[in-house]
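Taking the form predicted on its own, here's one chain by itself in structure tokens.
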Amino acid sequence: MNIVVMKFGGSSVADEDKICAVAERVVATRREGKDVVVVVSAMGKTTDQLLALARRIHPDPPRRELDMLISVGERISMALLSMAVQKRGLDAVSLTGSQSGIITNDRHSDARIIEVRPVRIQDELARGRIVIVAGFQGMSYRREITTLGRGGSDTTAVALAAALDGVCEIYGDVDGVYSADPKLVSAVRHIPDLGYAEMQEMAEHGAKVLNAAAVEFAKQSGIAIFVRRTDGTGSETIVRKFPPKAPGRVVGIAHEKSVRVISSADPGAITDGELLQFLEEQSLPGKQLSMHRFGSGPGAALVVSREFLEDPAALQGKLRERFGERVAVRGDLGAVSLIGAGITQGFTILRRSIELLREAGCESCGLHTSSFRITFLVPEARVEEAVRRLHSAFIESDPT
């Protein structure tokens, strides 16, 4: 079977004209004659609704009952989007995590896909329908629904398409991936084509395009990853095992304007291990743990996205209740991230960011780095001028 795999996000289903235009994409696909399985999110801001309707019945709602509650979003999309392409002449089908197969861990909001079994997919595809799957979502081998955490429909998408050998494409508001986000850089370059690392790093670091887990869930099924605009305009991004292209160069820069960190306000005052088992209590995906032991005693801080706070003031509650003043939260910081194949093999591109950043009055305050990344902590303030500043020194200067 010639199969492809086609995600649309919320924005690309938000309103009923909009839903309409995918089945003519998805319509016009099938009748080139391929297979078609689309994997859609919830409509526009649905999700976000939705939550916030649970915590106006409760502060702190249960995992499992969140749940329960979201993964509505995606079976509305679905349901819709199968009316408008059996109202265009083709038959369709669609259905949930659980009926197509998507198995996942004990997790409930952050769960990971461990198993797909497209039995019922592939027999649907066998009568000649398209098969529509409520993204972000799958079941647990405890038969409990369970949802994948933000951006889970990329992954939805990306292991459908490794479990059916297809292709996979994503669609949204850009044809593909930029050098930084054009909201904030007039000079953005497009980049057609990005290895699975560095795309991973900018997508863990705040680029929108896709989703961190379904990066290394193609990654590890050799999945080629296509992302194209919903409308058909532009280019693409082809995502796959590339080999850097020029090692030491900065290819992109990701950003995000609010971050939290979490660390221990006196060192010694707090052991480490308290700190981690709270930390997995609340089921909480840091990006930067660093631990130390100078001086008086361990010390350690965590950066986390703001976006993977549903309620960060429940949580500043929770550490206050547990852990007194030994635990500072500290709100006011965003952070710029360089990506790029061996950017940190010497120090000359630290060393001028540090340079370029202090300039420019967005004097770091911490700094993280990887084999393909260097991330500095600023002012949330400051945020959008750092990404301008050092995306000029090191992309736009850059004839090649």
Ligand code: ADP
The other form holds:
Amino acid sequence: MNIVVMKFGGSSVADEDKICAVAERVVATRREGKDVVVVVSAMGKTTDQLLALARRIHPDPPRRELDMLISVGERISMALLSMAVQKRGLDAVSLTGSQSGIITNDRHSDARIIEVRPVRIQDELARGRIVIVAGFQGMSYRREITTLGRGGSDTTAVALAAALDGVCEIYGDVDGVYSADPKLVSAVRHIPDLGYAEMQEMAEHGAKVLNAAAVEFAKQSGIAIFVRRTDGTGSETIVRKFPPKAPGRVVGIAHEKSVRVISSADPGAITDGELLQFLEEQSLPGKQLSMHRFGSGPGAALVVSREFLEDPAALQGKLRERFGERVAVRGDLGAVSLIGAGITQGFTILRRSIELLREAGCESCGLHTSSFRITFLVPEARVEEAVRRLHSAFIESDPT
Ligand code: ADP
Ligand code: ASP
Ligand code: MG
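Now show the form predicted together with ligand ADP, given that the preceding structure was the form predicted on its own.
Zooming out: every chain and molecule, the one shown earlier first.
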């Protein structure tokens, strides 16, 4: 079989006209003789609206019920797209994540795909149908409906492409991956090809053009991801096993406008395990944990993405009950990350970026590095300026 998995994001299916445009594209691809599996996201801002609705009913909605609710967004798009394709004279069938055999663990709202059994999809393809799958959702071994974390339709597409031995194409409102978010920086550079590791760092630190778990899945199964614009105009980015093109250079700047930082001047709060156990009870995935006990002021800090902690004040209340004043939560910071293989091999880039941020009045109050990344925590109100300054210095001024 010549299978292509085409994923269309929320902006591509935001209204009736857009759904019809996607249907035209899907039909044209089928007419080229390909077996087409389509993965759809929820229409426009549907997921955000459903989450806001849930929070108006319950300030901290039970995760199981939340998954029941937000998985509905993708079911709406899959059914409408299937209708639009059938209206154009081709046979199509829509399937939920569980009907498609997407089996996950039972971590509601942030589940991981552990197995794909695409038997039903293969049967439908063999009947000559176009298969339209609801992205972002699966079913746990306990037969509970789960969702895969924000942006999780990308992961559905990669997982299906891997299981079906197909090509994975991600369509959205950008024609590929850029050196920064094009909505924020006007002089961005298009990146035609990118290795898994750099893309994964970009995605994990805020470049939501691709979901980080999707990139990890692609890396594990060795499949390439083609990122394109829905209307087919412009260029494309291929993410696959590429050796880094320019080791030691910054390829992109990613940012998270808002993060939460849970901190304590008492590292014991973390090392004795009690705080970690508490965070686990709250299903809070930490992103970057640091702890130190040397020098005069020991401390520990954990960075959590905003999507997992909308209401820092509520968490502060619970922390106070359990830990008194030992542990604090901050909700006024954002994160800006420079990405590039080998950029932390020397200290030149680190030194320059610290200087630049200071000059721009974006002084950071936290710093993390890995071999592919330097992340600064800066006040939320200064994030955009920090991205622009760093982009101008490390990408726009770099002739290569
Ligand atoms: P979809 O709904 O199609 O999944 P997303 O909104 O999740 O689309 O992701 C696409 C958005 O990602 C773009 O509109 C763009 O603003 C943003 N983005 C952030 N960083 C980057 C980057 N480095 N390159 C391209 N797009 C980026
Ligand atoms: N609809 C989900 C979200 O908004 C999944 C996705 O768009 O990929 O996060
Ligand atoms: Mg997305």
